[in-house]
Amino acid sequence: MVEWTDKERAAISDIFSKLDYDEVGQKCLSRCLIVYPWTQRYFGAFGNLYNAEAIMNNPLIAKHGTTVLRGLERALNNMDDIKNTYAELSVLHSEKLHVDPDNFKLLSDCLTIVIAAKMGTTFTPEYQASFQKFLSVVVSALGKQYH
């Protein structure tokens, strides 16, 4: 079980309270698909992903990016039991969708970059450390079914 300090909880909650899920979700998923093009193989039904512009303007990518952030909100609301919160989602991604668990880490890195750019100097080293700890717990929970 992960131990969270009050400062970590406050920082993570504060980050989420400032997010525009539609904007940040679209930007982080688009960045992941552009920077790591092999991740596109899971989005074959999403239409045109032929170049960066097509990815950034794809409404299905934007919608799924928002879904990802709403999923992270579930973890935020269940920080003391993220593993069980994501048990069903982990099975879906591993057994049905066959998503490589390393892709969750890539997406979390892209999310951190997008949030850092959006928040600027208010994304302090302490905020970043708390957020990356949170994301590492989420990534670990999503990858559990693979081990």
Contents of the next structure:
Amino acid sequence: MVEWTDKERAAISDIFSKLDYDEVGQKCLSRCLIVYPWTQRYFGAFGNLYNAEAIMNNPLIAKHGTTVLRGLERALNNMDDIKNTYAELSVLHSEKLHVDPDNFKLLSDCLTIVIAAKMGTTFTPEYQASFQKFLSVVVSALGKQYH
Amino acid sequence: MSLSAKEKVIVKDFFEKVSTRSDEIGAEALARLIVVYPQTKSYFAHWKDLSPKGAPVRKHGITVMGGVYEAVSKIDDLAGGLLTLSELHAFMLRVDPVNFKILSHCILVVLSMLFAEEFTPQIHVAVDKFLALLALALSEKYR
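We have the form predicted alone; now please give the form predicted together with its partner chain.
Then the entire complex follows, led off by the chain already shown.
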């Protein structure tokens, strides 16, 4: 089981409290598709992804970004049992969506960078450490049901 | 994955633009490296002061960022231009190359933090590629 210090819980809650899920979700997912273009393979049905501008203005991508952030909120609300909270999501990503689990790390790196832009210097090294620990637990849980 | 001519211009222009704060970028990136990835402190065990805001970390962050700027100036031939630095890292420092990736990530976070408006996805991808190629050039002499 993952151990969280009070400081880590506080940092992660504080970060989430500052997030507009629509804004951050859209920025994070579109950045991932631009910086790591091979991730576009999972979004064949999402319309125009031909260039950075198209991706950043794509409403389906924006909507999906919000979905991803809402999924992360579930982990936030169940920090002491992320593994079981995500069991179904893991099966979904493995059996239905066939997402290479490596991609979870790419998306979480983009999320960290988007949040750094949003929070500026209030995104201290300690905040970054707590948030990246949270994301690595999420990533691990998402990959758990793959076989 | 090599840099296109356009990407080289993007990288050079961006680093030129942020050059007045290069010391701050370097110090902040190294501070984050040791806080977020504590295992990296193993390379600095000989320092008396390993606090992220302390003088040794700041000084070394500035040194590292100096190396990044040197690489920017040699962007057309990273492997050739960084031969000496590669030998240093390979034979003397023996830094495990996995740490280049980790430090690159910290640099990107700091750039995003300090230059939120300027660090667009398009610039992000060019800089990410550049840092990956820099790491590759640094690993050139490892084996």
